[in-house]
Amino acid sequence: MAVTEPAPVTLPLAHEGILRRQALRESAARTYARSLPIVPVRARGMTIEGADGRRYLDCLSGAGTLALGHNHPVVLEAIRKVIDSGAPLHVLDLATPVKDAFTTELFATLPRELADNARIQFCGPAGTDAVEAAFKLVRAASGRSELLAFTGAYHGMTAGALAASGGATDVRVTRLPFPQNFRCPFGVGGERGADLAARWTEYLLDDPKSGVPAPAAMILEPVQGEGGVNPAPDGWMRRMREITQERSVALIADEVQTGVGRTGTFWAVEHSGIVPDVMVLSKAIGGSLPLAVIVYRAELDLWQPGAHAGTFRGNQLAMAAGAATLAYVRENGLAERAGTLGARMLARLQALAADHPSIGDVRGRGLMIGIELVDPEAEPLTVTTENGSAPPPDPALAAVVQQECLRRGLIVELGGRHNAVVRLLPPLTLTDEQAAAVVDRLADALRAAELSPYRRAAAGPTR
């Protein structure tokens, strides 16, 4: 019997027209719009209202941009204050009271050892612009051009950022194994896997015949987001800091998605206690508006005037919204709250996994959570976990779960190498009741998806 595609979420004709025109007019590169066919018209906190009148709990949060959720009062007030003051909205890199307030608040949240000797560069509006600025900075300071990055990384869509993320460009990047328990590249997981990953890094850097020239920097994510929510072990992070310091290699921490309380500390590097040479910051620091910066040790500030610029690096509204967001998270202990509530959600999801063999792994840190879905009936892959072999990922099931979540009023994202990881990035203002509702709706969606006839029909090669 032929299997048809699952029916899309039903919309009134006028709103179907909006989606149809979007499909006709926008590029084939669009992403979220393909899997989330909704037309948001109002939003507050964690709730989005679509043009069809339906309400959704938003666990995407602008890919982690909305630390306080949609239209938080302190953010709206900060934006209104700038607009009503008559202050200029476009100032390039000129000094303003708004920028000064933002920089002061940001430095108050940074690891003290960095903040006491830091410089800041305001970049273009996106995180990838800040990644490119970081690369240019360390190359200028070191006189070297090569970079170290990690498998599973995601640093943006410009040429250098794509190269560090595993894309094919002419930028010279050496990719290193990123330690993880469920799909350990060395097949052992745990502390042993992390130790082997660190030893391999040392070997490549110290062996004159490895083919890896002395690099300008190493860039890493304390928790890989797009790569499938893979938290870096704290001990391994400390090893990476030691390895880079001993060899005069700058360490760049990409905190674009992990920053501003998301993982249970204000900055994710604080879990391990390391202080990087450069921090790449974007997303939540703009309070929902475009803003990206790098913060780095003053000794690296060897740029000439104009070495890195950008027309829209002086976004006053974003700086005002960002300062308000940073202060609210800091003053209200939202990072600690994210750690507590995230641990509670992880525990519930891990209990759910006991009854669902299709849940291969539940992992995360704070309110950055991933559920990797697998096909338990398929032939296991080679030994890749701390506890033995792991079934292959099941991206078809993950896609159905995402759609079943949407039918139940829950917006989730997919990630990981095979797009088989259901990702949860709720705002830090998430309530206990909302957290429980997220897990309940996800559990219900998973049960429905496991029984779906579309799962097998959509399945493709995963190896």
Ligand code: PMP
The other form holds:
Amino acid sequence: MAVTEPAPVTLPLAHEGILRRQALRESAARTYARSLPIVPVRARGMTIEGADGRRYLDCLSGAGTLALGHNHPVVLEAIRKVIDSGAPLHVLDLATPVKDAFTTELFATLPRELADNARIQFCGPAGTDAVEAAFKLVRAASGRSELLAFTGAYHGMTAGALAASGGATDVRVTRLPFPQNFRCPFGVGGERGADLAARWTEYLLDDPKSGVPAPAAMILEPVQGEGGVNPAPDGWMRRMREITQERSVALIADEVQTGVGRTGTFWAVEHSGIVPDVMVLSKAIGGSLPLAVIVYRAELDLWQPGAHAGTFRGNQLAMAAGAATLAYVRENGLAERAGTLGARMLARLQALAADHPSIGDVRGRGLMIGIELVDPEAEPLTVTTENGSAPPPDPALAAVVQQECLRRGLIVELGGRHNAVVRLLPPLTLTDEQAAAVVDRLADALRAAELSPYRRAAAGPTR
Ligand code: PMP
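Given the form predicted alone above, what does the protein look like in the form predicted in complex with the named molecule?
What follows is the entire complex, opening with the chain shown before.
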């Protein structure tokens, strides 16, 4: 546990052996490990050190989990304090002082209107479990079963466990258009595209012949993460709030990835000023350890005891690490810092795009940034943006850029519909110098990738 007295770094040969054994023994479904063949042995802040002695700037941050980077002193201190106190580490959903402190800290960060009248459900420690809990909650409260969700959304990976346990799993989802600017499904982008997306939503809900029964809830990400970093316009968010409120449909904001300062406000819903009925929270709220909750308006609290259970809902270390992280982000204005630094990085990347036709779009909010790579020489897709037609995505180029980044000591993630979006999710604690280094290394990697002979052959498996 003590990072001040690190264990000796494993030798390069051991590094190769570990990777070889991983490839032999771990599942074909493994993901990050395929494109990031590194063996982390030590980490601090934004830096990861591999078993081969190489150092990397980590712009993946545990898929957006590490708001304070790796092994932040306040997080380690909070974990040590619990361990040294002799408190039980595993207590199901029983009350403890650690949990009490976490809940108090979390409620202090929530939009006031929600916090004043909120309930919290501790879930199994993954975002996807909290999403399941949110669905059960709104279905129990409304007596309706249908859900509304958006194209490009990502809410998790669970399926089947409840069905295998004899539970009701007849979840029907109507898919609505997300207001993306680039590759706007209506071919217009911008405010007009967002307006058309909202109109279609309204129309489906009000047309008795639309085939869409009255739904229990609408779930949305204020900035779609895995879908390719698509920020929802604030005006559209307000429209969704109005549309749902007027029709007594609960609004669930999935802030699993956008929460805890990442987008420039503590919670991403604050940009638009809306107050959702339910918020799904995970990733950064555990301060690098697994934790997931939903918080919701007390009036919705109509489900039965045991309606959403799970063995591991009382991870004391995660609650302590999470409370320390929430407090640190709040006290040090890290959300604001993420906004400022993110805007600066975005501007530099947009300038880079001006010189590189292979960058189709640069977008994001705060320190949640996406660079969509395209093949400028291919036939344009019929789908257009407000700026004209868009060339098709280039996942092969993105895969080479990711590898070239790694060679330059930079860990980035790919995402988006076609795995052609380079995603940056650095910790909120990154310095000005680190932010500049990230953009420099990425620009260098892009130049190398554009010249790479592997470019046409390297498209990896999509996730
Ligand atoms: N919702 C969102 C918005 C996410 O980004 C993710 C994970 N990337 C999830 C839910 C699922 O979280 P988990 O992987 O912890 O189940």
